[in-house]
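As a starting point, one isolated chain is supplied in structure tokens, in the form predicted alone.
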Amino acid sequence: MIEVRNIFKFYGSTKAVNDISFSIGKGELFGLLGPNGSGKTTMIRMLTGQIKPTSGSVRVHGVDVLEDPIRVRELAGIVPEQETPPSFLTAEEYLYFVAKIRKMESYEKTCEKWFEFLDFGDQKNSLCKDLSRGTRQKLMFAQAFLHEPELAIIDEPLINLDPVIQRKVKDFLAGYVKNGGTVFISTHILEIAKQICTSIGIIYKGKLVYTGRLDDPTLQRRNFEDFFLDLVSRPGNSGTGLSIPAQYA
């Protein structure tokens, strides 16, 4: 569903993403973890065709992102880092707008389902500019899954959500993957990844320093937080992205 090969992204002389390669198969819930500023959001913007890599290739859902970024955004459900629904539309108008853009038919019931599921139906007639950050996050999550995509790409999926809605979203994502969907998330919150992901990548200063499955016996025997902190705080970490550190083998 996602294939990234030798991606670089430079901003001037700064390597925001430095020679990253990975692939994600159908039915995975992959979490890209890393401290703030490590390159997670830059990676998502390249996956969704919002920015172009300096070099390398990206295929999403079988589509070359460089050649057809609009097609990628048609196929995938996307929740960006910043929740920015149009301020002049109500929450309901925005979901209807998204449904029409995606050429959905009989979308009213689908929209109502999401208002009910995420418990913000009382805000559907409120202008987006007047919604709380948590409610805007609910709205952006709903629009991403409105067309029942096979792939979702989400930047910080649970940010600004209260514990009740967080649990609903985590349960939804688990069910979505169990039914054959694929999810790519980025987050700096380790507990989220530990609870919901099937596989992870750890990015640090633009380098992928680890990839693997969360059910790997080595990870199961170790403290996940200590493992992560060791990788992102080791001086001179070259970030091979290929193996467990020697002390954890």
Second form
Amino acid sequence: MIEVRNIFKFYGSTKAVNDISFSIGKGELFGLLGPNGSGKTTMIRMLTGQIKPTSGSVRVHGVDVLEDPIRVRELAGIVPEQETPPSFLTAEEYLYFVAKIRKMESYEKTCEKWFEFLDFGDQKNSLCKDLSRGTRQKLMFAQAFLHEPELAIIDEPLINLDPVIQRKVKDFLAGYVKNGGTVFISTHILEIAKQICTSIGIIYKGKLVYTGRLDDPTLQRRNFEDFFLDLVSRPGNSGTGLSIPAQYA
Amino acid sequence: MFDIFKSMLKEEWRMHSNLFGNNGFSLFPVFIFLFTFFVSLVLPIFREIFTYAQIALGMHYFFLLLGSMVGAFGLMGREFMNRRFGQASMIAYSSRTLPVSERLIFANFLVKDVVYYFALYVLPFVAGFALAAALIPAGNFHFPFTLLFLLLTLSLSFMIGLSLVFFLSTIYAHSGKLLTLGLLAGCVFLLSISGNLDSGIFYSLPSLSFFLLSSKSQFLLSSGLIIIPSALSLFFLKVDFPQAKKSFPNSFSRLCGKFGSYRYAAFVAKDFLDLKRSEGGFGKLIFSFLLPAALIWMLLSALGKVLPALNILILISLVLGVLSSSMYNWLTEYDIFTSYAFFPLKVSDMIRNKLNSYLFLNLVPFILLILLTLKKDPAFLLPTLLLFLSISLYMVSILIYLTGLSPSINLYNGRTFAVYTLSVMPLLLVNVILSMFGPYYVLVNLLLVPLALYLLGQSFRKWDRIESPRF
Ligand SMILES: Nc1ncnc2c1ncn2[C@@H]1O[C@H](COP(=O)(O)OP(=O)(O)OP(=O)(O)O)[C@@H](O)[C@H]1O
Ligand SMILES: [Mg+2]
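Same protein, different form: I have the form predicted alone, so give me the form predicted in complex with its partner chain.
Okay, now the whole complex, with that chain kicking things off.
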């Protein structure tokens, strides 16, 4: 479903993504893990053709993203890192607007279903700018699945959601994958990855330092958090903040 | 107190210079200086046509308008600032988190606007004019005394505009409807009396008459016009604009339905709702379009009496064409491309969407122009409308080519602004001259239509190439 070959992205001298390759099959729920600033969002933006890689190739659903970014964004449902729906539409109007952008014919029922499922029907007549962050995130989540895509790409899916909704979203994603959908998420919350992903990649300073299935025996033998912290705090790698500043210690 | 002021100035500077790099931004006043200088060099020619007082009048009203536009942007444009820089980043709106009163912060905000834009517009303008006046026979504009005096009175004009807008926005914060109705009534009144006005009335702008007569009472009057509305506004300040309605039934589907299978229906409907529901509502249309248009129409009517050679219907079509292109700025202020980057849309698609909304908005000046022409001289209907349409299309395509989806940000780049002005000013000048020979000569402007279409095609290509414009 997703094929990434030797991809690089430089911003001036910053190597946001530095020679990464991986592939994700249909029906997988892939989690890209990594600390802040490690290149997760940059990766997602390249997968969806929002930015061009400095070099390397990306194929999604058989489509070369560099050649036809629009097609990829037609096929996939995408939840971006920052929830920025237009301020002056109401939540409901926004979903209708997205449906129009995606050239859907009938969508009212689907939208209604999402309001019910994520439990924010009482907000559907509020302007997007007045919604709480969590509600905006729900809206962006609903937006991505409106056209029933086979592939969903989600930057930090659960970050602003309360535990009840988190649970619903996790269950939804699990069911979605079971029914043949493919999901790519990025997150730095290890617990989430552990609960829902079928395979993971760990990115650190633009490099992919680990990829594998979550049921891989090496992973099973170890505490997942320790494993992650080991990878992203090797000698010479500073800045993971593992030592507590003296005044608080 | 002074710290807040300093940080606000810094914030404003950083906001602009971050956007285009220091160079681009500091070029802005330099450009204004050079532009005024070169335009002023032809002053002797102007002196053949206009009197000293008329030139002074033009300048003072120009700065009055400038002041009110800066004010309108500062206060009404908050929505847009919030979206781009986040609620907390603008000091003016962070009174909730800083241990100082809203009043103090807004007083600072006002003073900051004066100082900042004084340095950006007023000073380079007068400096350019002064340099030219020193080199050429400038009549009554004596160097340096009269010019220093001009610096003072133009600043007064600028501040009167700013302070009046501040006052209006405070009224608006208390009752939006009242202000909107009041302004609308004002516009209609101005337009209807415009034909039978004694042009002397324009000289009663205190800053102008202070310049011409330098009497103490006019100075006091000017200062009063600045201080009293500002003080009243600060006294009755209300930071939260009324947002009576928090809940809206779905109007989007209904609007889309009206357009049938029109390709851009969803986007035009969305832009319409943005305009309607954002601060000021359709009041913005009156405030930033009808009111200036009415003022200019009055000035032109008065000018037409003094200089019968000028065809004021042709002139107002030109002015409306130029003014309408500012509507493209409003339309782009509610969106950032980031909100669309994850949909199957290109930057050029968004530009096309905005362009369609722009065409709809142009109905307002179009109808206004029809009404004015019918009132004044129906025989000119065809040339005025065609002129207006071609100028408006040309202006917006230049704007799009140069600034893409963010005109109000990118135009502050000195270089961009220079190119923009140079592709517009000569054209306007040529048209003013053409109009004196007869109304049909301006139909030459129809040649701008293919040029505009070509430019638009180039713009689509240009802005699609640029990777993920951040705004
Ligand atoms: N447009 C840009 N211009 C310059 N540098 C950028 C740009 N976008 C990202 N970067 C840099 O690239 C690196 C990776 O950023 P990215 O946003 O991909 O990280 P992330 O893993 O998503 O972090 P987070 O967990 O905080 O969301 C960072 O060092 C960031 O500063
Ligand atoms: Mg990120």
